[in-house]
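For reference, the chain that follows is the form predicted on its own, supplied as C-alpha cells.
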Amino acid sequence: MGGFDKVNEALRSLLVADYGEEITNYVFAGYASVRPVTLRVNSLKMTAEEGIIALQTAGFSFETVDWYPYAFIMRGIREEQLWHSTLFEEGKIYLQSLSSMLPPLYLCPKEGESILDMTAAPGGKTTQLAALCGGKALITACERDKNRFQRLLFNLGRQGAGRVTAICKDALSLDDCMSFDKILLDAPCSGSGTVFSEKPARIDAVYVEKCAVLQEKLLKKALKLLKKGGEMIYSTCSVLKRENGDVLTKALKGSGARIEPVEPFDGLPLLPCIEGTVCVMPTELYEGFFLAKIVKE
C-alpha cells in the first residue's frame, strides 16, 4: 500500500463498506488523478460564444463541456496563469470545478424567484445562480464565517452579482418566518469527494458522523424556510452514504417533503446512490459530488 493509500485507510474502510472493493479502487484512482483547471464564463458579463473568443484571444487552449456551454476545461494551464489574466480580474471568468457547477443548474433559478444560498462562501455557486437567471432573481446568500464572508462579498462584486443580499450569519439562526421559493444547501461535509494525492485527507467515521449531524440540522432548517411547492437542492462534496442518502432519509421523514427524481447529465461518471439522486464519482475530470432535488408538498 502506497503512502497515499496508507494515510487514507479509514476513508478506504468507509468506502468499502458503502461500495465494495472494486468501486473503491476506482474512487482511489480518481483521487490520484491530476485534474485540469476548469472554469465558468460569467454570463452576466459575456455570452458563451464571446467567452470562447476571449479565451482564444488571450492565447488559452480549452475544451468545451457538453452539458453546460459556459463551462471550459483548461488542459496544460495553471491556475496562476488565469489569475493574472484580464478575464479573471474583470470577473468575466470564475475558476470552479465541474462538479460544483451542477447544483445551480439543477436548481434552475428563474426571474423574480426568492432564493436562499444557505452556506454561500466563497460565492461560486451564488454567482452562478445569479448568472443563470440574468441577475433577475432575489438571492440571499448566507455565510457565518467572517473571513469567508468577506471573500463572498469580494466575489459578488467582481462577478457583477448586484442583486444578491449577503448576510454574515449562521443559517441555522435564520428566522423561521423567512420563506423562499428555492433553496440551495451545499452542506459542509467531510470532503470525501475532493481528496487528491498531493494532500491526502484524514477522514474517519467520527468526523463523518459529526458532519452528518450538522447536515441533518441544516436540511431540516432549510425545509422550514422553503415555501410549500418550493424546490431545493441538497448537495455535498462527499461520496459517503452517511452524509448523503442517510441524511436525506432521516431529515425527510415526516417532513412533508419528498425527493424529486433528477436525471444525470450525459457523460457524468456515477456512483450507486439513493434512487432519484446523483452521485458523481471522482475521476480525472470530476470531483466526487452528491446532489438531490427536494420538493416541499
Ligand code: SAM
Contents of the next structure:
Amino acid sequence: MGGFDKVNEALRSLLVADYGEEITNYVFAGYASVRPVTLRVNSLKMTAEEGIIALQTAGFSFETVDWYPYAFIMRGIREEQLWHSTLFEEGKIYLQSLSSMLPPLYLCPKEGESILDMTAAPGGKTTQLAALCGGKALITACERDKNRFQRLLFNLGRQGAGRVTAICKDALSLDDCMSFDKILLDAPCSGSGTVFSEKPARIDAVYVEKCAVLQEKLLKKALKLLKKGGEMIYSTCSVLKRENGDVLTKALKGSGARIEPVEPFDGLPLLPCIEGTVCVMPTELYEGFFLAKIVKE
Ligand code: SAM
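Same protein, different form: I have the form predicted on its own, so give me the form predicted together with the named molecule.
Every component of the complex follows; first up is the chain already shown.
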C-alpha cells in the first residue's frame, strides 16, 4: 500500500463498502490526478462569447464544456495567473470546479422566484444562481461562519450579484414562517469527493456520521422552508452513500417530499447512486460530487 493510500485507509474502506474494490480503485486514481483550473464566466458582466474573446485577448488558452457555455477549462494555467488578471479582479470570471457548477444549473432559477441558498459561503453557487436568472430572482444567502460570511459578501459585491440578501446565521435557526419557491442546500460534508494527493483527507466513519447527522437536520429544515410545489437541490462534494442517498432516504421519509429524477448531463463520469440522482466520480477533470432534486408535494 502506497503512502497516499495508507493515510486514506479509513476512507478506502468506506468506499469499498459502498462500491467494491474495482470502483474504489478508479476513485483513488481520480484523487491522484491533477485537475486543471476551471472557471465560470459571470453572465452578469459578460456573455459567453464576450468571455471567449476576453480570455483570448488576455492571452489565455482554454477548452469549452459541452453542457455549459459559461464554463472553461484552463489547462496548464495556475490559479495565481488568473487571480492577477483584470478579468478576475473585475468579477468577470470566477474560479469554480466543473462539478460545483451543476447544482445551480439543475435548480434553474427564474425571474421573480424566491430562492434560499442555505449554506452559501464562499458564494460560488449563490453568484451563479444570480447570474443564471440575470439577477432577477430574490435570493437569500445564509452562512453560519463569520469569516466565510465575509468572503461571501466580498464575492457577491465583486460579481455584481444584486438582489441577494445575505444573512450570517445558523440555517437551522431560520424562522419557520419563511418560505421559498426554491432552495439550494449545498451541505457541509466530509469532502470525500475532493481529496487529492497533496491533501490527504483522513476521513473516517466517525467524521462521516457527524456530517450525515448535520446534513439530515439541514435537509429536514430545508423541507420545512420550501413552499408546497417548490423544488430544491441537495448537493454535497462527497461520494459516500451515508452522506447522500442515506441522508435523503431518512429525511424524506414521511415528509411529503420526493426525489424528482434528473438526467445527468452528457459526458459526466458517474458513480452508481440512488435512483434519479447524480453522483459524479472524481477524475482528472471532475471533483466527486452528488446532487438530487427534491419536490415538495
Ligand atoms: N455553496 C458554497 C459555494 O458554492 O461557495 C459552498 C458551501 S460549503 C459546501 C458549506 C457551507 O456551509 C460552509 O461555508 C459552512 O460554514 C456552512 N455551514 C455549515 N453548517 C451551517 C449551518 N448550520 N448554517 C449555515 N451554514 C452552515
